[in-house]
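Form predicted on its own, single chain, as C-alpha cells, below.
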Amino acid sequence: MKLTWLSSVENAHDDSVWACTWVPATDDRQGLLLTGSLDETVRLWRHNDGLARVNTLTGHCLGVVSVAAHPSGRIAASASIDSYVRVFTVDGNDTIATLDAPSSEVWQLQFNPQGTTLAVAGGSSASVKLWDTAEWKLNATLSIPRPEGIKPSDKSGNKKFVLSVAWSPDGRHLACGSMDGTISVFDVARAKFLHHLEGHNMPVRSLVYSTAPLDKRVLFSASDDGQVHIYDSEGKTLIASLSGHASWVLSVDASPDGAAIATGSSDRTVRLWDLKMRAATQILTNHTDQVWGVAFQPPGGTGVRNHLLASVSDDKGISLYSYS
C-alpha cells in the first residue's frame, strides 16, 4: 500500500481549514471534496487532473469545524462553533434545515451509514444530539457519563467536553470522544450508553471504524496525548497503541479496502499507517502547519484499485493523494 502524492492547493481558503469529507458521486455527479475553514466557508471541489473549485457556501458567522455528507450525495452539513449545524443541498446551496445547538457549539457531526439519523457532538453539553433526517426532528440525546472512580464533587465538568463521533458500520453503535480521554459507547435504537473505552489521557480529537469486513467491531482513535489506539469495541479491548506523531494525532480516517489507516498531526505530517504490521509505512510532509483533518474517498468514486486521500491544515491549503 502506498500514497503519491496528486496535487496540492495552497490558500484554498482565506484561514485555517479544519474539516474535510468526500461527498458521494450520484448518477449526474461524480464525487465531489467538501471542505470547511475558520474563514466561516464551505467549499466544494472537483477532481480531474487536481482540485478544481466547484462553489462556496457561506451562512455560518464564525469558524466551521466539521462537515459531513449523506451517503445519498445529494446533502451535506457543516458545524460551526456560532453553535448551528447548516443542513443544505449539495448541488443548488439550498438551506434544508438549521439545527441549533445552545448553549454549547457544535464540534464534531457524523450521518449514519443508512442516512436516516444525524448525530452531532455538543461541546461543553456533554451530550451528543441525534437529528432524524427525514424531518429534522430531535430523536435523542446522548449524556456522556461521569467516568469510573470520578467523584461527582470533582471539578471536572469541562473534561466531559465531547469532540468526536463515529457510527459504527452497521449504524447499531455510535462511538463518541471527549476531553478527558475516554471513549463512550452507545446502543443506538435504545439510546443507551454501554461502557467506556479507556488508555488515551488526554483529548480524543478523530474516531473512525474499520472497513474491513471481519472487523467491524475495530475502532480506531486519535488524540492529543500522540498516540492513535485501536480498540475492540464492543469487547471494550484495547488492542494496540501506534505511537510516531511528535506532537497530537488531530485526524484518522480507514482506508477503503481495510488494510490502513491515515492520520494527520499537529507535527504536521500525514502518516500512513499498514494495519498488519501495526507501524507507519510512510510520512508525508506537503503541509507547513498542523493537518486538522484526511479523508478517503470511499469506495466507488475513482475504480477499484486507486483511492484518493485528502488532507487539510491550518496552512490554508489542500493536498490530495491517491492510494494503491
Given for the second form:
Amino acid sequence: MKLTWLSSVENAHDDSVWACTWVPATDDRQGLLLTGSLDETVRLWRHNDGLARVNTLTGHCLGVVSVAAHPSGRIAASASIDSYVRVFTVDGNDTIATLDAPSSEVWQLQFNPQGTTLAVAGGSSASVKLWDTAEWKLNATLSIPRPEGIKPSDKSGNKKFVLSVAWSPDGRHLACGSMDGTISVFDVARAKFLHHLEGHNMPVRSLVYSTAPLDKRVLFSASDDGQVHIYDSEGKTLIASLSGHASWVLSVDASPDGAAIATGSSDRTVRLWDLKMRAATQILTNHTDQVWGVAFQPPGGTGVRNHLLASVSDDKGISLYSYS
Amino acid sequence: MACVYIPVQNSEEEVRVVLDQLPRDASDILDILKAEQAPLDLWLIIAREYFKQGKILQFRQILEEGSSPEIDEYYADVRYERIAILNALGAYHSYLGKIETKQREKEEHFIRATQYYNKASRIDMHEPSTWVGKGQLLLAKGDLEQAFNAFKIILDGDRDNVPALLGQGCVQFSRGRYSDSLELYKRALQVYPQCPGAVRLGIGLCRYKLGQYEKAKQAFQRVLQLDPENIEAFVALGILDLQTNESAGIKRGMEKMQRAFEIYPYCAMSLNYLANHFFFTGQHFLVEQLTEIALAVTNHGPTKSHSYYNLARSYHSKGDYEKAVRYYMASVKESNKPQEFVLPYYGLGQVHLKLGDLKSSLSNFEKVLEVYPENCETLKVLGHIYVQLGYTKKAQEFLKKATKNDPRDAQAFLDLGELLISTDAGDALDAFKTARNLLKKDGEEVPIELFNNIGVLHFERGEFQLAEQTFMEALGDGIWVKFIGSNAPPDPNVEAGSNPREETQYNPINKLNLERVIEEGYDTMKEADSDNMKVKSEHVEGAQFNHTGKSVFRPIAARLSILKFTHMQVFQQLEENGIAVELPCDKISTLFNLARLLEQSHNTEAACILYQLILFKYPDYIDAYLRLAAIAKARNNVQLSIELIGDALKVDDKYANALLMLGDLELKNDDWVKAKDTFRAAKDATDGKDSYATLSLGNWNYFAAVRSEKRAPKLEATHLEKAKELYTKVLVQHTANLYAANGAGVVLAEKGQFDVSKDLFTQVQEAASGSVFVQMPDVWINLAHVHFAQGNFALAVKMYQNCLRKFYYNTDSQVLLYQARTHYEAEQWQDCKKTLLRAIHLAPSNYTLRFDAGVALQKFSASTLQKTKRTVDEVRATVAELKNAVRLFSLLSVASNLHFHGFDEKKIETHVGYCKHLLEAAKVHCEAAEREDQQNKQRLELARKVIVAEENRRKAEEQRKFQLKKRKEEDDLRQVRQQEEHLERRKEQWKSSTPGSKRKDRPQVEDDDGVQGEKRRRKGGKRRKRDKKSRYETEEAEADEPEEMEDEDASMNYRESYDQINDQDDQVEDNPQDLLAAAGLEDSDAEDDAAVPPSNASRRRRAWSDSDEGEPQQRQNESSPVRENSVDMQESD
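The structure above corresponds to the form predicted on its own; please give the structure of the form predicted in complex with its partner chain next.
The next block holds the full complex; its first chain is the one shown before.
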C-alpha cells in the first residue's frame, strides 16, 4: 500500500482548515471534498487534475469544527464553535435546518450509513444527540452514565466532554470519545449505553470503525496521548496501540480496503499505518502545521482501484494523495 | 726469563736482577741502585715490574726515592729518565684519583699528580710524555677543554704521538664528537698497528655512538681476537646483540654477558644487564643478587643508577612499593640527570601513582616528559593524573597530544573521549569513534561501554538513527531484538515518486517477530482468555499470516502492555515455553539507553517492552520504573504513574528521583500538602544536596504564593521570599542551573523587577537552546510575559507563537490564551478572537476560553461603536459579533446551571444583559447605518441616474451635433452647388457685372455663429449640473450631523457601563505586580471565582513542568561522566 502525493492547495481557506469530508457523488456530479475552517466558511472542491474550488458557503459563525455529508451526497452539515449545527444543501447552500440543543456544544458530526440519523457529539452534555434527518427533530440523546459517587458540582463532570462520534458500519452501534480519554459504545436501536473502552487518558478527537468486511467490530481511536488504539469495540478489549506520532493524533480514517489507516497529527505529519504490521509505513510531511483532518474518499463509483485521501491543516492548505 | 743488569760502579761487572724474583723488600734493590748509581731507566724498569706484579708499595717506594731531591742533584744531567719517573708517579696518582670515590682523597691524589707533572715540566717544558700525563690527569678530572689543549700541544709538535692521539680521541669522545674521536683513534692505529686491543675498543665505541653498529661489532670482535678476555668488548658486543631486539640476538647477547661475568664477575655493566635479563624472566632473586654485587663493585654513577633501577623494578613488580620507591630514589640520586637515564623517574611516577601520591607522581612524569616530550604513555599517564587532580583542561591537552602522536592507540582515544564527554560532546564522539575503529581494525573486542557511550553521544546530539544503530550493535543478538518493532521509523522523505518496492522494504520484520514471540506466549494463554477471543474474523490478507483462522488483531499483548503496563506475564510465559529470556547484566544500561532512545523517537510501545524486560530480569532497576511512570504520566495516566513510582519506592524508599517524581505527580493531583512532604523527604534523602529537590520546594513555594484565590499579601510575600531563597540556594550550589535561574527570574518578575528578570530569562533561553534534553518552553513564556508586562505586545506575541511552535506543536491552549490576552491589550480584536477560537478548538471543555472569547467580542463591538467614523460593514460586523457574544454568554449561562464551570451565573447574566443592551443599541446604529446606507444607495442611484441622464443627454447632443453637421454638410453641399449654380449664373452675369457675389456670402457666416452659440449653451448646462451635485453633498453633510450627535450619546452610555465591567481589569493593571499575573484573561473576572485557581496555578509554567522530564532523561547518561545536576545518578558500569 502506498500514498502518492497528487496535489496541494495552498491558502485553500483564509485561515486554519479544521475539518474535511468527502461528499458522495450524485447522479449529476462527481464526489466533492467538503472542508470547514476557522475562517467561518465551508468550501467545496472538485478533483480533476488537482483540486478546484466549486463553491464557498458562508453562514457559519466562530469557526467550523466539523463537517459531515449525507450518504445521498445532497445535503451536508457543519458544526461551529457557536454550538449550532447548520444543515444545508450541497449544491445550493440553502439552509435546511439549524440544530441547537441548548447547554450542549457541538463537535464531531456523522450521518449514519443509512442516512436517517445525524449523530452530533454533544460536548459538555456528556451525550451524543441523534437528529432525525427527515424532520430535523431531536430523536434521542445517548448519555454517558455518570460515574457513581461524583457530585453534580464536581468539576470532573467536565471530563466526559464528548468530542468525537463514529457509527459502526451497520449503523447499529455508535462510539463516542471524550476529553478524559474514555470511549463509550452505545446500542443505537435501544438507545442504550453498552460499555466503555479504556486505554487513553487524554482527549480522543477522532474515531473510526474498520471498513474491512470481517473486522466490523474493530474501532480505531486517535488521542492526544500520541497513540492510535485499535479496539475490539464489542469485546471491550484493546487489540493494539500504535505509537509513533510525536504529538497529539488529531484525526484517523480507515482506508476503503480496510488494510490501512491514515492519521493526522499535531506533529505536522500524515502517517499511513499498515494494519498487518501494525507499523507506520509512510510518513508524509506536506503540511507545515497541525493536520486536523484526514479523509479517504468513500468507495463510490465503478471499480475505482485508486482511492483519494485528503488532509487539511492549520497551514490553511489541503493536500490530496492517491492511495493504492 | 727477563732480567736487568745493574752495572757495578767502577768495574766491568754487573749485578743481574731477575725481574721475576725481585726481593720482597724494595729497600734491597734500592740500596743496590743507589750504591751502584745505576742509570735511572733501571729504576723505572724495576718500579714498573713491581707495579705489574701488583706490589704497589714497592713501586711507589722506588719511584719516590727516584724522584727525591738528592737524585735530582746527582743525576742533574739525566733529564729524560727523571721526567719519566715523575710522569709515572703522576700517572699513578691520576689513576688513583680517578678511581677514588671519596671526594677529598680524590682531590689529594689529583693534587699529588699535578705536583709530579709540574715537577717534570720544570725539568723539560717540551717533553711530550709529560703533556700526555697532564692531559690524562685533566681528563680524569673531567676538565675536557684543558685536556684537549694539553693533547693539542703534543700533537702540534708531533702529529703521530700515539698516547696523545688516544688521549685526544678520548677527549673528543667525551665531548660527544664521535667522528673526530674516530679519526684520532684510527690515526693512532695507523701509526702504531701493534697497539693493544683497547685502542680498537675506542674505535668500536665511536662507531657504536655514530650508529655504525656493524662496524662497531667488527671492531669489538677484533678486540676480542687480540684480547680474548676483554670484558669491555664482551659487554659492548652483548649490548649490541641485545639491541637487535630479536630473541636470537638477545640470547647471544646474554651469552656474551655471561661470558664477561665468568671472566670477571665484578663488571657492573654485565651484572646490570644480567639482572635486567633475569628481571624479564622473572627470577627476582637473581636480580637482587646480581644488582647487589654490581652496586658493591662500581662507583660509576650511571651504572649504579642502573643497578638501583633494576632492584627497584624488581620490588616494584613484586608489589613492594615502599622498597621500590627507595631504590628508585637511590637510582635517581645516582644519575641525577633525567636526560641520561629517565626510566627510574618513570618507575617512581608509577609507584607514586600507585601509592596515591599524585603530586610526586606528576613531577616525576613531567621530568620524563621533558626528556621525551612525545612519549604517549607518559602523556596518557599525565592526562590521568590531571583528571584526578581536577585539571580537566590540561588533561585534555595531554591526551590530545598523546592521540596525535600515536593515532593508533585506542586506549588513548578512549580516555580522551571520556574526558571530553562533559565538555565537548562532539570531540568526545570523534575520539570514541576512532577508538572503536582502531579496536575493530585490530580485531579486538570492542567493549560494550564504548558502544554505549558512542550511542549516548549520538543520542544527545539528536542523531537518533546513528544512536540506535550503535546501541543495537552493542547489544548484539538477544531477545530484545524481537521486541524492538518498527524501530527504524520510515524515512519521512520517502514519498511520492519513489519506487514502491523500496517502500515496502521497510517492512519491519522485527515487528512480525514480536508478534510471533508474543503469540508463542499467547498460545498457551489463549484458553484462559478465550472469552475475549470473540474476534474470529479473518483479515482480507490475513491468509499470509501463519496463523490462519485467528484474527489479525490479537487482543492479548497490547492489552497487557497498555492497561497494566506489564509484560511480565508474557515473559513468564515465554520462559515456560522454553524460550530463554536472557539479559546479560552488562547490557542493561545499553538496553535502557536504547529504550530511552525509542521513547524519545516516540516509539513508546517498544520502549515500554524493553523497560519491562529489564524489570523482569532485574526488578531493582529503579530507573526503568521511573521511565515507565514518566510514560504513563505523559499519557496523563496519573494513577498508574503513581503506582509505578510506588513500585520503585518499594525497591528503595529513599530514592530521591522517585520521591521527586511522586511529588510532581501529587502536585498535578492538586495534593499540596502531600507534595510538600514528598519534596521534603526527597531533600532529606539527599542531604539537601540534590538541587532538584530544592528547586521543587522552591516551585512549591512559588505556587503557594500565587495560588490562593483570596490573595493574602503577607502570605504571598513569605512564600515568594522562601521560593527566592531556595532558588538562590540552588544557584549557589550550581551556578549553571537553568531551572533555578528561571525560577529566580519568575520571582523577580512577580516583584515587578522586569528588567532584571528579562535579562535572566534571556540568558537562560540562550543557554537552554543547545541540547536535545533541555526543553525549556517556560523560559520563553516567561520572557514573553515580561515583554507583555512592559507593553511590548508585538514582541510578546511573536515570542508566544515561537514557543508554541517550537515546543508544543501548537497544541497548548494556555499559551494561546496568553497570546490572546496580548492581542486584547493591543486591541487587535480579530487576532484576539481567532486566537481564542483556536484555543477553544484545542481545549473545547475549557469554558474560560469561551467566556474570554465573549468578552473579546463584546469589547470589539463596544470599541467599534465608539469610533466616530465607521463603515456600514463595520457596524454590520459589530452586530454579528455581538450576536455571537450573546450566543456565547447565553450558552455559558445555560451551562452554568449544570455547574460545568465555575462562573458566577450572575456575572454571566450581566454580560448577557450588557451584550443584549449593546446589541439593541447597535441595532439602532445598524438601522441608522442601514438607513444611511439606504440613503447612500439612493444617492448612488440618483448619481447613477444623473450619470445616465447625462449620458443620454450627451448622446442626444452628439446625435444632434451629428445631424447638425450633416445638415451643415448638406448645407455646404447645397451652397457649393448653389454657388456653382450661382457661378454658372454669375459667369453668365459676369459678362454683365461682378459686385453681387459679396452679399451672397453672408448667410454662411451666420450659420457658423449659430453652431458656436449652441456649444456655449451646452457648456453652461454642464456647469449647472455640477452645481446640483455639490448641493447634494452639502445636504448629505447636513444630514450626517445629527446622527453623529446621537452616536456620541449612545457611546457615552456604553462607555459607562463598560467601565463598570472593566473596573477590575483596570485595578489589576494598576498594580504592576499583578500585570504579569493578569496574563491570563480570566483574571479580570475571576478574582473571586472558585473554579479558576487551578488554571491560575498552572498559569505560569515553570521549571519543573519540564524538569521532571529532564531529570530522568539525564539518567541515561549512566556510563558517561555525570553532569552536575545528576550527581548521584551514576550507575556503575
